[in-house]
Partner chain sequence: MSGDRVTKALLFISSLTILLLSAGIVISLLGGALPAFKEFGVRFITSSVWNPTEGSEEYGAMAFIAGTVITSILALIICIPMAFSTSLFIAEYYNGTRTSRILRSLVDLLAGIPSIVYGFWGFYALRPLLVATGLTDQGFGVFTASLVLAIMIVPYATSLSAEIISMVPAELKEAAYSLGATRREVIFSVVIPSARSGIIASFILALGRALGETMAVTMLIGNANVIPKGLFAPGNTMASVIANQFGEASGLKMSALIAIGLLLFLITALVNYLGKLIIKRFA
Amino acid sequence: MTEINTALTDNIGRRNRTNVRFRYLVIAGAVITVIPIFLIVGSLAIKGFRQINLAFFTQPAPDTFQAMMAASTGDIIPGGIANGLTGSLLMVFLASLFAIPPGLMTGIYIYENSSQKYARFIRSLAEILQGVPSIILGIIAYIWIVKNITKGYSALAGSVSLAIMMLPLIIRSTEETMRMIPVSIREAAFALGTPYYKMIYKILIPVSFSGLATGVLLALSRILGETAPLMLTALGSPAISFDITKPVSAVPLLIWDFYNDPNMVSLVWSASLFLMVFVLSMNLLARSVASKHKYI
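Taking just this one chain, and keeping to the form predicted on its own, what is its structure?
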C-alpha cells in the first residue's frame, strides 16, 4: 500500500511539473508573439504622431515640391489625407449599399433552405469568393465597370470591387448567426400564426442583431485597408471629389503614393497610423455591439 501511494504521489508530482513547464512555454510563446506587435505599433506611433494635426484631416495631399521644401527645412509637411479620407468613406458607403442588403438576404436564404442544392451551391460560391485574392476582384471590377460602364476609373468601380469583397464575409457571418438562434423561437412564432415574412424581419433579424452587426462591421474593417483592387478601379486623385463617376483617392492609395516619393516618408507613417487606429476602432466597435446586444 505504501508503494502504491508513493507511486501515485510521484505521478502527480510529475504531472504538476509538466503542467508548470507547459504553462511557462505557452506564456513565453505568447510574449514572443506579442513583442513584434508592440514594436510595430510603437514605431507607427512615434514616427507618425508628428504629422497628426488639424490640417492632416482637412487638407488634400501635398505635391512633391511642397514636401521637398518642408523636408529641406525640417518643418512639418503641409497638407494631409483629406482627399484619401473622403474617397475611402465614399467608396465604403457605396460598397455597403451594394453588399449589405443582398449579403444579409442571401445569408438568410441559405439558412432557411440549407438542404436545397441551390442554397448549397451559393454557399460554395461564397466560400470560393472569400478565398479569391483582392487583385483578382479588382480586375473583375475593371473589366465590368471601368471598361464597360463608366468608361474610365471611378469611385463606382472601386466601390464595386470592395462590395464583392464584402459579400462572402456578410453571407457567411449571417448564416452562422442564424444557426445560433434556437429553433423554439421559430416554432413559437409559427404557433402564434405569424406569417413567414414577419417571422424573418420582426423576430429572426432583431434577435440576431448583434451577430449581424458584428459581421457587417468586420467586413467594413476588412475592406478599409485594401489597396490592390483600388489601383485598378479608383486609381486616385489629388483633389477631393464626391463624383462617383470620376477617379477618387483612398487612404491606402495615398500610403502607396507617399511610399513612392522619398520626400513624403513622414506622411507614410502618419497615414498608416491613422488607418491602423481606424480599423482597430471598427473592430472594437464590433466587439462592443456584440456584447451590448447579445440576444443569442
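Show the other one: the form predicted together with its partner chain, since we just had the form predicted on its own.
There are no partners or other molecules in what follows, just the one chain.
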C-alpha cells in the first residue's frame, strides 16, 4: 500500500506542526488562566499591606471624615476593621452552631439509609440547596428573621442566611467522607456486638474525623467571604457589637460599604487583602487536613 506511504510523507510535516502549535495553544491558555491569580494577589498585597498594623485588628472602621484628614496629610488611615472582624466571627460562629450538628447528622442519616428513596430525596434536596445563589438565602433570612423575629436587621438574621448556605455543604461532605470508610470496618464493629449508636460515635465519627474537619473548614472558608446575603440581613454597623438582635458589620460588608469612597480606599485594599488571605488559609488548611487523612 504505497498510497499510505505517499500520503504520510505528504502530511507528516503539516501534522507535526499543527501538533506542536496546538500544544503551545494549550500552554498559552493555561498561562492566561493563572495570570489573574498573580494579578489579584499581587495588587492586593502591594496596595493592601500598608494599612495592616495593630490598629487594623483592634479598632473599628473610621468615618470618612477621619479618613479624609489622614489621606490629605498622606498618613495612613486611622482605625481598622475590628467591627467587621468581630461581626464576621460572631456570625460564622452562630452559623456553625446552627448548621454543623444537623448537617453532620443528616449526612450520617443519608449514608446509613442510602438505599432508601427518602434518603436519596434528602440528598437531592441538599444538592439543589447547594446550588441556590447566596443572595436568595439573604432574601429568605430577611423574610424569616428580619421581618418576623428581630424586627430589624440583625446578626441573627445574617447567621441564619450563612447557616442555610453551610448546611448542604456539611451534609454532602459528611456523606461523601463516610462513604469512603471501608465496609469492613463497620462490619468488624458489628461483629463484636457493638450497638448501633456506639458504632456511630465510636467508629464512624472518629475514623472519618479528619474528613469531616475538612468539610467543615471548606464550608467555613466559603461563608467567611460571603457578602450578598449579609447585605440583606446583618446590614453593617460602625461599632463593635455582640448583640445578636442588632445589626453587625462583617469584613466583606466593610469592603462593600467603603469600596466606592475614595478616602477609605486604602483601608479597603487592606481589608480585601486580609479577607483573601484569611479565606485562602482556611482553604489550604482544609486541603492539608484532607491530604493527611487516610483510612486503614
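For clarity, a rigid core is taken as the largest C-alpha set superposing within 1.5 Å between two forms. Everything quoted here is computed from the prediction, not taken from an experiment. Numbering follows the first chain given and starts at 1.
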| query | Fitting the rigid core first, would the Cα of Val279 be found 2 Å or more away between these two forms? | reply | no
